[in-house]
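A single chain comes next, written as structure tokens; it is the form predicted on its own.
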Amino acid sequence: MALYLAVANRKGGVGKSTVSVMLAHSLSTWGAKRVLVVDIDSQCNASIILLGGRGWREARDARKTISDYFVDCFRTPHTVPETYLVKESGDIVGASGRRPVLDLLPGSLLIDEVQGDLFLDLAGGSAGKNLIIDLSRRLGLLLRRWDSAYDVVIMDCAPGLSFVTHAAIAIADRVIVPFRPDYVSLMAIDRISLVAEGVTNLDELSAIPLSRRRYLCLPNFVRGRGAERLLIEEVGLTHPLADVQLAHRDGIANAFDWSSEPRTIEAKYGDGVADVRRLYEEISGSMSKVTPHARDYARDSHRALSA
């Protein structure tokens, strides 16, 4: 069964979508996994990074997108998920000039719309009383429908907590939260937290020990300040924190631009591949760690459903 990493924060501008796409580079390149990226944010960089901006328009007007699946799903009976994932995405190739196998099914802009939509069907259909919950539930298990045909599905979250991001984070095996080390991260790391372990304040979070919860943080445009450092160190205190922190440099910022011309990780990344190297290392070394939470949840989901 695959492996699910959700790359959230309740807060934007903190790379998620840049450390998905590093993590799935890596994950496929050097370790050899099957990997499926989901984009399931409306401004749909992962996508973007990976197919290029044509490649993504042409991905959505063929109704290759996260919303289409949904929206299929709901209302079609038996609708088959591979036809709406791009095979082959990224610019990057192995050592031996190979693609790795690196899937996705792209974001769509449409996707805030049609989350609404999807609830407004099902409370028109239903008298029940957990509707969000509901709703959030039958999104998980529609990302969960990628488990025999992947190692890796790495599902790149949109800022706020939407009911997809829900669904999202609620089958992830790990939640990996990016953060950048100012004050207005911290904040969004104890939100975001609550809903990783399912608990509702700080002191129910204080009681779970940091190495048994779900989430990682994981520093970013990391500078080198004194500051920096000390917030970082604050972050550590209450929350499990990365041993690798991702430095601001040019080679990661330059690499997210698609490239027609295949190339390997190391020329992608520049002068940022040791870096995309240590997170790498460690994601894959702590991945055979991790409670199979996702399987939990898919068997929890078909009981609740099935009521």
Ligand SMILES: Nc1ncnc2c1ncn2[C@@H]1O[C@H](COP(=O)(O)OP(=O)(O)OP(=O)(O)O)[C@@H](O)[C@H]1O
Contents of the next structure:
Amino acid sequence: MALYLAVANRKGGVGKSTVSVMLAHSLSTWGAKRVLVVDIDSQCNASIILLGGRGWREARDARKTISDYFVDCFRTPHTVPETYLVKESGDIVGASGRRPVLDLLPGSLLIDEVQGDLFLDLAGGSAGKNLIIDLSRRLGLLLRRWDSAYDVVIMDCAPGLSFVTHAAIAIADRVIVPFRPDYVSLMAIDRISLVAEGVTNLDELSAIPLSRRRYLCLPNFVRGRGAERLLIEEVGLTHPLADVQLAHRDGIANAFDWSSEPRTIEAKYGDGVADVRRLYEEISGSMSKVTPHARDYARDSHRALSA
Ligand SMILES: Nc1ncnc2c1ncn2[C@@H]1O[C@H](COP(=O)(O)OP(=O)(O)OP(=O)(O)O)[C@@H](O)[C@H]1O
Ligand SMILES: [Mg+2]
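How about the form predicted together with this ligand, since we already have the form predicted on its own?
Shown next: the complete complex, the earlier chain at its head.
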């Protein structure tokens, strides 16, 4: 059964796509895991990092995108999920020169519109139900269909909280929340933490021990200033905090660009490779401690939808 990770924060530009791809590269290359990245952001950044602009356009023209996948699954029974994936994405080779198993369900510029269309489809067919919950559950079940084919599925979420982002957070075994250590980011962390734990306010949240929360806050863009340290400590008082802190580095920024010449992970990340290593070690080290949450969610969803 795959471990599902959602990388999410309703705030933009905090490093969600960067962290998604870092985890994908490191878990597939160093960890020899079979990794699938699901790009659920209409900006398609993870797809463009993993395929390059031309590769992503080719995938789109071949109808290998998340929008095509959702639309076809809603409208056509027996859709085969694998046909929407791009195999061996990324520009990394292992030390032996072999490509890691790093596949991609590419993003789509249309995903925001498609969610509205799917909602209307559903509204036509099932009046009287709680349609928003229904849609989120259906999308969640469709995201969960790669359970047996991969070890890890990483979902790069859009900023904000769309239906698909809600679905991804709901089915994830863990939600990784990258944040910039500044005051504006604090409110965004509070909000995503409520969604991840399914509670409505911070009092309810505080009743859940930090060790039992599904989400993990990950400081990014850290420059080592005193004010940042205080703010990160403040986050750690109310939220689970990763041990690793990702520094602001040119090597991490440059890794955003896809290269047509495959490189080792060390060459790709340059001065950021030690950050990637620490992130990899922390996340892979915590994998065995995770109780798969999504299995229960999927079972409950099937029951609710067939009731
Ligand atoms: N640790 C870092 N050091 C240097 N640059 C970084 C770091 N993390 C991310 N960046 C850069 O910051 C920018 C924003 O990162 P990214 O696109 O991953 O954020 P995001 O949260 O996915 O954004 P969006 O909300 O738009 O999807 C990118 O140009 C990326 O290269
Ligand atoms: Mg992004």
